[in-house]
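The chain below stands alone and is given as structure tokens, in the form predicted on its own.
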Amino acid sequence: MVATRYETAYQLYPYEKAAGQDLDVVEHHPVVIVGGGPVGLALALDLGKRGTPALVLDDHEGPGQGSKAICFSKRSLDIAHRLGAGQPMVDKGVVWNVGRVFHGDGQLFSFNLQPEEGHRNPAFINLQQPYFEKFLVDAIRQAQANGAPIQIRGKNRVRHIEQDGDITHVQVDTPDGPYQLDADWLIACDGAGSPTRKMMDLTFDGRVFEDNFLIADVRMKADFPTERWFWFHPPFKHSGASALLHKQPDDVWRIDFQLGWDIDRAAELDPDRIRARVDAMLSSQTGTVPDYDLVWTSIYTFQCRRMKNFRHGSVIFAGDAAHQVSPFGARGANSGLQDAENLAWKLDLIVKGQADLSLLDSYAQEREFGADENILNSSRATDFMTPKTEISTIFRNAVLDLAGKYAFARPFVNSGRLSVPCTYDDMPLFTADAMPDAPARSRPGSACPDAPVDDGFLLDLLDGQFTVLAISGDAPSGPALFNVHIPDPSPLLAERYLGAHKQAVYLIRPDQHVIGRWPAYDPDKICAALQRAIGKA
């Protein structure tokens, strides 16, 4: 049997009996994906719209209830968007671009994380989990539609796996019984809990902060604008040390409150002690208590750990089951989508035959390289939430104190960096700028940033395929990969991508990562850098 673990929120992948499951035969995938999270979904709808088959198995039937990640990046949502699932999201998430920071009962300062124009996506949107799954399996129906290679299997839960040579054996309980498939390629995105890592005796290694945090969503009408609003040492009484309110779709309003390290989970979690928490905090901001529920509420500790090796053999791990960090910043799922769509192409390049294994070498590093990263910024948060020595204290208060008065102190500040994509700098698949005076933004090694082209934007062109972009100039001939030419950039594309440059020609990854640039074209360089690109170099 297969334990019900949480109520789930949708049953968007009902039980069925696996076809061969009562013909005693092992079935063999090229990808299996332990989890339906959206790692796992994005992991499974990138491939199987390349054409790769892609079976995901979940214990349960659909996301949990609760609205658990919340906050998704902009690049996020451009990822969403190239899989044809990120217009229902903006539609139906809350849109938001400005956060304040206050400090007892004063601002200190707002911010702006998108301030410029000609962007398709918004810099966040706030939207729940259970939502953020529900659109991703929508366009993996609609992808199978298309006949689109990709599976789910809920109420399978992998109980047993033994890798033999290149194949991962893999043992699964389900209502009517255990079954065995064969895997070429396992894909762990199973959860910070990650069963399959414990499974496999490997270590998870970092800090656990000595600080609780609960969560408590409440259902209510408010006037509260749509922004991220963060207390240090807030003026409502229970509050703890600092607070959180940011807005969620359905009228519900995301609280956090910081509770200190010692406490009794139990009893911080009643029902009544919540309400007099959220009360002394809407009451301080509106003078009254309006009617609210409390929809889900939680308690989580900051937690900063990561596996030291995400691949192990044909074994990979992605997701919180690989790293995971604290909420401030909202670099839990955002980060593990950069992983979903830095393996994708790789991987389904690998099962075409089309790469080397070693190709897989370089989603380890790179996404290691990105974990240590998000590591970095979200332990320097929550050192700065949460100081843990008189000098780092005094450093603190010191530092809020001056950011009220003064400008220069304001990006001392920290509440949480807020998640924005990973640039590969110096990395192996990269190829060396050869315009280092043009915009850093747009460099090798990053994300493309978006930017206003006819009637649509920049990233529609970059659906996924190896592509040479050219701007200005002549239109790119040669190498046979996908050419995209704007003779007559706007101002934006200009600004963004050419700098003082009359024109230039970028070559793009499948995950519209840039992996060089040039003054003009020249098939052989393009060639070169794609044969890098590839592990081929």
Second form
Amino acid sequence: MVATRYETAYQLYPYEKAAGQDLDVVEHHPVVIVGGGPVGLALALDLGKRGTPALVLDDHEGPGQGSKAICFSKRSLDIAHRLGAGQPMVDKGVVWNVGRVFHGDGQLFSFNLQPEEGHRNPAFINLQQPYFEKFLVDAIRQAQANGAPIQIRGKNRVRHIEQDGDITHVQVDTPDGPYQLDADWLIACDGAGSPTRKMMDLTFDGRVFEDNFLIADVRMKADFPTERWFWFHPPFKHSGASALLHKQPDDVWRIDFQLGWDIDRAAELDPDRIRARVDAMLSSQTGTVPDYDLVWTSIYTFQCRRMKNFRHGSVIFAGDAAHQVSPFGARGANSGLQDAENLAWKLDLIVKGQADLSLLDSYAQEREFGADENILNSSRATDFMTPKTEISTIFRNAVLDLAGKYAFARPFVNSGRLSVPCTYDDMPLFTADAMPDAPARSRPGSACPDAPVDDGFLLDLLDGQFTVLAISGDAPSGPALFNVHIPDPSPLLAERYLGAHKQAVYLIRPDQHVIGRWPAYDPDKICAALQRAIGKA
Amino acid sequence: MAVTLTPNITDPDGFYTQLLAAHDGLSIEDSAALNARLILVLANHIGDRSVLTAALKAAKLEDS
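Same protein, different state: after the form predicted on its own, show the form predicted in complex with the partner chain.
To see the whole picture, the full complex is given below, headed by that same chain.
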């Protein structure tokens, strides 16, 4: 039996008895992914498109009901676009750029996230997580039709794992009873409560924040603009220490109330009580209470923590299973997707015998670094929103009081620093910058900034392979790599990649991070950087 | 850059009086809030992180 832990939004991968279940032969899989959330699905899709078989085991048959993650970053959309799932997300999602921060009745300031021009994807979209997962599964179905070796097995719950040398034995429960399979690599993408992590008795340490947040997703026709509104000390009744209003697709609005630590959880989840809060908030904004439905409600507390090591032999952790942050800054699902893209090409090379096992240590090192950066940003936001001491409350309120009047204090106001990919500065797989006076944003270790190229965008040309990108100058002619030559760069491309230089040659990883850059094409340097990038230097 | 720890205000008595006068009649809470705002205004005016770090150290009476 496989117990139902939550209601699913829709069925995407209904249970089917696997062919091997009745046989005495134990199935053998190169890669088994535990958990079919955004991270597991993106990883399976990336691996499958590279031709490496990926089996996803999920104990439900589709995404859980509820909006859950709602803010997806430009980097996540860039990843999804490379995987063939991005466009439907952007089409369905709510694009937003303007945020307003209020203190009591007054607006402190507004900000515009709209980055510069010349990017395929917006800075952020709001999209309910079940949609995000559905579009990934749609892309997986499409990839499967084109021969990608991906399987998703619903109602398959991993009950037990045992590491046995290089192999992991996996016991799986299904509605038809248990069966066994063996995996060369087991990737745990099974969420913050990761059963895999618990089965392996691994620790997950960090800070617990003593605060409760109430989420109410409401469906209503309302004239609020498509903006993120955040209140410190909201003026409406029973709203707690802060509140957030944010639009999602399908006329759904995310409302968050910061309730504090000592609350009666069950009482606060009483729909009448939630409605009283929502009524007060909406009427303070519109003068009346519009008709609305409560779509989803939840109370969450949060922690900022991570596993000490993301890799344990042939078991690897990704996403919330490996690290957890507060929701402020949208650094949960977005960082998990960056884990998936970092891992996919490395695992693919290893399964194909083209790189040494040590390459996977770079996954752990790079993404542990990314997790630390996210935890730092998330902890700082949380410390601002929930001051821990009397004096931190005094300074927080001083910032808010000054911010309404003077611009200088606004950068201190922290209701979440929104997710951007980390730069792997000085990490071993990258090559020292040979153009230190070229733009810092495209230095080795950084995720390539997008830019217009002809009628399209640069990132479209960086299609998941090691790529030599030559900007101006001559076309590269050296090692058998995927070469992209842009003889006549657009001004924005030149601004983002050349700066004052006339030309440049970049070597780019399959995950669109810059390995190294040089003022002129030199095949020996490219080869050396490439060896280093797969852990062979 | 180092923080200035030698006399630098031309009218020390006048400034000191002005500082205390700003707190006249305030509750301890309101004074604490005023101090916090003042620190933020001054810190922003200085701007230089190394000076601010040195200033924090000096204020904690730590050896430089």
